[in-house]
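Below, in structure tokens: the form predicted on its own, a single chain.
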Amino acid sequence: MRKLPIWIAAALLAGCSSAPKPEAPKADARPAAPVYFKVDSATAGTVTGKISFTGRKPAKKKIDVSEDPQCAKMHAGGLYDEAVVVNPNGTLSNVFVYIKQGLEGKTFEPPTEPVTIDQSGCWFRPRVIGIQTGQPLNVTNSDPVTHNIHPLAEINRAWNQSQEPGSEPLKRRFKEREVMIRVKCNIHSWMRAWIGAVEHPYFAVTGADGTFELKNVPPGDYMIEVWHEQYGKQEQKVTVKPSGREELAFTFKGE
């Protein structure tokens, strides 16, 4: 038999020996846990507030809802606007407030209790509502006629759905901050609301008393933002101390 040459015989000999290379670890696929920022209760403040109305009170604007006659009937002595809604103790209703600036490069945890926007007597209700992103949106059907919300968000994926009588609430979330998002009805054209959405549960929105209150603020310095549906804007510069409790004063006037 012939003998193969030392060199070949060599190279069949480690090709036949060695062992498999071992598999490289595959990469975790799953997006890494958020960290969520934990507020110090030791020595969070609290901003309060109050959002006043000065001038002449907007005349009572009544709204024709003849079109659809079951509408007609819960409204017999008529429906009127609430974009602007003065309160007897001369302050405004409807007032979305929030933090604006401050909070940069810290990540809060969505609640899981729902926020809930009802149409009830062909109207949304609340008129004005705030959300943290992530947390859950329902919208619930109280008439027994068909509506349709249609938020049209601009940064958020819009949305438009209808809704019968009896159904089961409609469960939505917005991802991103978005102030503020108007809210339709496709089928009740008098149908208005508004949603703000933000990155962390520092808003609130002004009722009865037109005051407001956010709790809970780590110290530091922040922009305060104030929105309402007709009058705009307004910012203010506020320092929360530690345990600290600051008070903002906010004017809008009539025309």
Second form
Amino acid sequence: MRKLPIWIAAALLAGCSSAPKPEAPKADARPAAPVYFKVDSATAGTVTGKISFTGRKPAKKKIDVSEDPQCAKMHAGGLYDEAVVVNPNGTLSNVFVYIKQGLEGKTFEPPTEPVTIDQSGCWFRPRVIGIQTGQPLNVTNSDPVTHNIHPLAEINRAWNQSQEPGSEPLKRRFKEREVMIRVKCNIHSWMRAWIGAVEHPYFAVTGADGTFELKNVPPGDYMIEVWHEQYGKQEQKVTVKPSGREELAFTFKGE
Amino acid sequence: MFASSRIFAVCAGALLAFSCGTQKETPKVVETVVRPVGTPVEIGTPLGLPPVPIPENNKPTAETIALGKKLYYDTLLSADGTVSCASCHSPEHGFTDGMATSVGFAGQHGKRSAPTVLNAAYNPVQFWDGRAATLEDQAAGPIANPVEMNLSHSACVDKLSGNADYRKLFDAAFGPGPVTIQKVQMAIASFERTVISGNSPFDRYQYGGDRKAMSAAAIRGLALFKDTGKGNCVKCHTIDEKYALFTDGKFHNLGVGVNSEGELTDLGRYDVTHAEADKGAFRTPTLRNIALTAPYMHDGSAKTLRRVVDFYVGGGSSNPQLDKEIKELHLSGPEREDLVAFLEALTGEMPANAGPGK
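What's the form predicted in complex with its partner chain like, now that we've got the form predicted on its own?
To see the whole picture, the full complex is given below, headed by that same chain.
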């Protein structure tokens, strides 16, 4: 028998849908909405910590921006590599910190508030970001040049997109945990960023004081992992007592 | 064959494609075979271009060309008398309009950028998605398109028939008889076949043996353009041994028009073929006179040639139908500039007598 042309089939289907349906109410037909875990703030605790740096700081490395004279113009004094940023207090910036284990079986609602990564001065700002799976990622281009952001995801789907100056922000999401996703710009080879995508809200990136704080953590036993683009990963166990405040210390060593 | 019944079938098709049924016209069957009369014209070919393809049934004559030119520049062809073909394909902008997407009837924007009419005679099919087979077929579209000239074909014919000057010109071009939309199409197409531009610095360098016709930067740019390991541009923007059209006449998806969420906004060739692989594919445009026709791409999204080059360096935008020839390029800053210099060397001589007036 010949197959029905698709449009006829579609017309038939459309016709059918107007017939009364004796089945169960519609809501049941949809996949069950996820049951999100509610943290009890009365017992939740906090994990804080500091990422110290010892050893020799890498020498300042000047970046070759000759690929794009317009980028060069924005950095009259030259552009320097920011892979390692040691703070004046001897701590490290741009360390991604997150709960690696201990939250299994709990599902957390993704925030609707986006995380923004800006292409500005032919540079990604910020260089390291954390995002919850399902949370929107906003990619903006504040530069007068075209950029082409390319997250080289291995677990999530990799993609790249050309973005002309003044075009609207890109809105993307990551589905799966991936620590970390290397991000490059296909047009400006020196541009680098890193995205840590995790399925819960317990992540942070260290800033100018090298500290981090994970708040509203349900009491329990956890593995905390910290990651730095140059110095790799470390992990430590921690037990969060009801309403407890646990403090961790990590140290990365320069070569 | 240019059988009259086929003309009408295609015309009606073009009408539908444009107006989505808002047009209340009932096509009448054209019974007589229309042929141009008058003084035959041999269209010359400038350096770098092959002979202009001429359909058997519409050999250009001085009279059809003159009529076509008048029609091309006449705002009479629009419902409110404000828009002509030249509004969107103006000689002042390399026969485009200098806009990302064109503004037509009552200030409305279409969704695509106006391509140049220069050398359109060489296109194997017309429009970004190739939905018109010939220049004749194409010319019927914009007149009736509600966002372009918004004049139904019967109203167009009525307007022209009511004009004594035009009646004379039509008689001179096609012999005595009524004005028909088919004659309008044939005359405009014949005029367009004279809107040819070659003899650019590139042509003089490549085909004229003038080693000094292009700058050193443009010569390096040409090498990058041809190098499959560098620019790889010739893969689609072809350069042949005796001439260069800078287009393979085929359809490719570069990821132009991928929206902020990563989806294709204009399905391009797919709308014509309904083949999955054609989603987001557009006909390779010529690159002749490209320096005159900014902004670029089917949606006018790239403002400068440098940004087009950057777009290619970046490997376009990912999507499931991205052409396999589109991938990140490894070009230094000076190499990117050289490619731009080469593209700028493709500006040819403007055709004589293609502008408005006598």
